[in-house]
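One chain comes next, on its own, written out as structure tokens in the form predicted on its own.
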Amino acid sequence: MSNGTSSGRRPVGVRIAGTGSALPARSLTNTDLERLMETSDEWIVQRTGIRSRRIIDRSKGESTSQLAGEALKAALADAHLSPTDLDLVIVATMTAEMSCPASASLVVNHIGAGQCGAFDLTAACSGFVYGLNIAHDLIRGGAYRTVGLVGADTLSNLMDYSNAGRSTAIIFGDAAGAVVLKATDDTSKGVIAQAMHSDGPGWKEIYVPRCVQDFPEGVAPDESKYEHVQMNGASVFKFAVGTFPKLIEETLAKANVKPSDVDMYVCHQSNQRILTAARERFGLAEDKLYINIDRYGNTVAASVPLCFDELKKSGRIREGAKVMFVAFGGGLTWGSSLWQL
């Protein structure tokens, strides 16, 4: 295990060694949602593409961390490694159970990782792709050779299942999704460009009020709304749709590499719609940008690593690709990481 300070080593290679995923068991339907306010299948498979969403049961110990730790531990295992190899964990999330400890801590405890180091960070639905950027270049730079990098959300726990809630609660799930990336002494692996962006402003498209105070001018507080995702449906939508396009493009440009020259995009599962818009505005075959929305519905940080594990395990991304992974979300944020596997 690193000891955590750079020894002076010449730059080395990054690899993703291993990924995992897990899900909750309860399956949440479009059907059940029906039972549970005014909508129907037909409505919100045609605005975003979703038929199902998995929510955790907090009653059967499932949670943000539970969920984390056992992604992680499959990530592990897919690496051939052991929690005590790691020098860093790092989780990707909104809804940690408590604001102290972070969630990582908690993972670290949950796998028995020792005494590796633990934070987490907060970027809504960009925050894994954010992670990667990061965790890569602490490895680069050789501070440390092992991290574990896990995307988790528990969404459910912030939404309102009745009409007034509705407009969210049909797009959300709970997911975890991890990696563990470690240095390699072959220096084509990694990272060939990255863009990680905010605009401030828009921070109040996507909140999660707690207060009084936590409501945007012009907005009227509401307790009932208190820890609940608040969304403006319309305004998320237009960014995304402009922002999606434009972030793949500067990623491309950076790299000096063409649409084509990626083998796959593994993109956060935000609307269907708008993932297909962006296929098809650069041209790519439809086995090259995968979509899993239609049954998770939208996981936030777990989004991109649940699917690159999806494409990892059927075969669909192997050793030598090209991946770009790309997200966007609250906050607002948005961020890329095009890799040489």
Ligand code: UT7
Given for the second form:
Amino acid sequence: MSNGTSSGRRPVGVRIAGTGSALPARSLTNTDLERLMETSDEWIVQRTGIRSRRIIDRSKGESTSQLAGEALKAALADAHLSPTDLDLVIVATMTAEMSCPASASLVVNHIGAGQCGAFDLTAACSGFVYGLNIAHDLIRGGAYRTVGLVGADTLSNLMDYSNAGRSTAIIFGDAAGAVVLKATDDTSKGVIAQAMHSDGPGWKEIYVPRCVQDFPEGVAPDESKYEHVQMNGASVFKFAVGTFPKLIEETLAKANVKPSDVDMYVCHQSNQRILTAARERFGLAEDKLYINIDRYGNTVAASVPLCFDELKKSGRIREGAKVMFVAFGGGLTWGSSLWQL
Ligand code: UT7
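Moving on from the form predicted on its own, please list the structure of the form predicted together with this ligand.
Zooming out: every chain and molecule, the one shown earlier first.
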């Protein structure tokens, strides 16, 4: 972790100056899914806690970068800043419209952010939390003062809404969430502890094949699976239930704080059962680990900032709080970021 004391520079703190989010207009409920595949509202609610999700309509101009731009505009308004105040825009996503340009460049164009830096960060569901650590340390180190960080994903484009894809398609939804991070003279504010990990051999648990060579050894290549998320749900579930508590423990130990010292856990919304298991493991009160998966499903890199925006807007997280952001996902990757707001 950077300590902000690079030679000749005054130490700086980092504050989260604003939050925002954006959702597509169209809902896809469990009842809608019942019409597309052999599933039931009861099965989905029981296994995942999800009741509805939002999905984009490209014909109406909705896309990853459009949602990301709207979320960042909202975060800038919340921070009372204008797009040209940004030094850097980072978009965490695994669903950029094109491999070039980056979604971040489209966002800069969309909101009119001038000539600030722009790049995408790909770490699947962990992307936004990785981004928090990176953006924080860039500011703490003195190189940048105002950074827009967005988590945005539209996995509906990568779903197979037929029986063949039913164990994956029921989970994911589309959304974007954003924060504006800003340098402050108050050095107590910012990241207290962080972690970023990956398991390379675990890549084959969640992948999106594009050609024959992308299929892991032992899996028969199948053209009908191109551009569709292939997920070994049961295996990811097991990984998540084990990794989640270890990650929280590691982060608490680095910061030398107790589970109850953290005011709010803002966790990736992967499956309600995984979140409930983590909450029970640490004996946390129900209102300390936020859950909104019932309304939006698993929105990948957007899920953590979407939760955070809702918590800020409802007044459940205030200046001065200790907040732990936690996520895991494809890669496999997992990461945490414990903040003193
Ligand atoms: O954020 C990225 C990380 N991803 C995750 O965190 C996902 C973690 N995994 C999960 O959340 C769960 O594994 C799922 C919700 C994806 C699936 O639940 P599961 O309990 O692991 O189901 P399964 O895939 O093992 O399938 C169990 C049964 C199977 O039937 P049989 O073989 O036991 O007769 C499936 O065919 O449930 C069946 N099934 C369904 N039934 C109704 C699978 N999908 C569905 C469905 N509706 N949509």
